[in-house]
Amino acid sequence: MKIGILTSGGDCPGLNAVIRGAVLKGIKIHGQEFVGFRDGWRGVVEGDIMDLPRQSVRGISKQGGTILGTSRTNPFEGDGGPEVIKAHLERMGIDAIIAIGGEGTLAAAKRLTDAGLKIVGVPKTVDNDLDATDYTFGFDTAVQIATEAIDRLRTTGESHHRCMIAEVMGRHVGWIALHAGMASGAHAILIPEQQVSIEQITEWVNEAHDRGRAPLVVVAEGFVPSHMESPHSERGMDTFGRPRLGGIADQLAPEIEARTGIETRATILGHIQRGGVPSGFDRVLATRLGMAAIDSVVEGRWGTMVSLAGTEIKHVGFEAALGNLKTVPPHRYEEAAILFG
């Protein structure tokens, strides 16, 4: 059996570990053959592949990024579509696809599966916002990177008696902000799930400052203050028609400084959260998911993805992951808010 693997969407620590886990198990246990599609769905639409023999995945689980490359190509636009992809797969003798990606990737995989293609999925999102899985690989690494960066910002804030704002990833959900903020002892955490007024934010900042602390605010890029109707976006749309977010920290900093009189600086961590080597947790999780994806292929579980439930790997339908975003529940935010100010 010949299997094609793709990585699509934003890059993420742990992608290479998924590839390695799938290839090693597929070759050692089932005698399968593997190829990789270059740059996500672009490689599928254009029939652009590379061989993935066992030696090609040697030692890659500790590498960041993806050896296959990635893109945000929509397989249904331009020269794509199910019939084009089917023709490429038949010509290259590829029997099935393992698609590693987030919501957009899995939504496309579901549409292609409904059209008759044999696809299984591996969930990937740094934001940890995919439903039907407890954690996604890359999230733990992103939290560690963000926490270390915020710890560094704190020392600068304390030295200059400033308020420091750290903007982290989180388009629709605030899991990274919540975890990194709690880990670094933030005086305020602002997430998309919870609208907060600028007055409340400045109250938390003043409380911390009055105790002799340098206020620290952690904000997710998708946070919407109560005086705004939508997330801050000034960089247009991506290929899936979603606003490119980023910059809410720069909007909040002058507001906080004007209202409190405390010198305030903003730092946007951006793509640094995606880079570098994956954490040990993410390497293990990603490897297990890659190996479980081979089980899905062997068992013909088309239209499903592998997921983490507690400590066990399960198989769930694409629709379970795409039905709802996994948002931060109110009680988790209320728990963290006890520490604010």
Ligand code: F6P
Second form
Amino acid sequence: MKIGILTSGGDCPGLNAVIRGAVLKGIKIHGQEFVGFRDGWRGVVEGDIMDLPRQSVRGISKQGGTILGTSRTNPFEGDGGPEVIKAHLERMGIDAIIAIGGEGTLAAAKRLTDAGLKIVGVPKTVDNDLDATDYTFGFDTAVQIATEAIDRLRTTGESHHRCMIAEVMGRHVGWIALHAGMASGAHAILIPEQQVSIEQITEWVNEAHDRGRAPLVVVAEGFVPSHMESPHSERGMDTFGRPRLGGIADQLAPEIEARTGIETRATILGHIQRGGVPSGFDRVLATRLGMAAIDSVVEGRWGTMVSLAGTEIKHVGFEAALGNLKTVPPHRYEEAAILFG
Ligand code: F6P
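Having seen the form predicted alone, can you show the form predicted in complex with ligand F6P?
All chains and molecules follow, beginning with the one already shown.
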């Protein structure tokens, strides 16, 4: 059996560990053969593939990024569509696809499976916002990177008696902000799920400052303060027509400075959170998901993705991952907010 693997959407640490887990188990246990599609669905639509022999995955679980490349290509646009893809797969002798990606990738995979293609999925999102899986690989690494960066902001903030604002990723959900903020002892954490007024933010900043601390605010890029209607965006649209986010920290800094009189600096961590080596947790999770995807292929579980439930790997239908975002529940925010100010 010949299996094609693709990585699609925004990259995150752990993608290579998934590829390695799948290829090693497939070759060792089932004698399968592997190819990789270059740059996500683009490689599928254009029939652009590379061989994935065993030696191609040697030592890659600790490597950031994806050896296959990625893109945000929609397989139904341009020259794409199920018939074109079926023809490519037949010509190249590929029997099944393992699609590693987030909501957009899995939605496309579902449509293609409904049209008769043999696809299984592996959930991927650094934001940890996919429902139907407890954690996604890449998230733990992003939290670690953000926490280390915020710890560094704190020492320079304390030297200068400044308020420091750290902006982290999180388009629709605030998991990275919540975890990195809690880990670094932030005086305020601002997430997309919770609207907070500028008055409340400055109150937390003042409280910390009055105790002789350098106030530390962690904000997710998708946070919407009560005086705004939608997330701050000034960078145009992405390929899915969604506003590119980033910059809310720069908006908040002068507001906080003007209202509190405390010198304030903003830092946007950006794509640094998605780069570099994955954490041990992410390597293990990604490797297990990659191996479980092979079980899905062998068992013909088309239209399903592998997922983490507690400590076990399960198989769930694509539809379970689509539609519902895994947002930060109010009680988790309230728990963190006890320590604000
Ligand atoms: O979905 C993951 C994510 O990192 C978001 O947090 C962020 O808004 C977006 O991707 C950035 O996308 P791009 O890599 O296209 O700039």
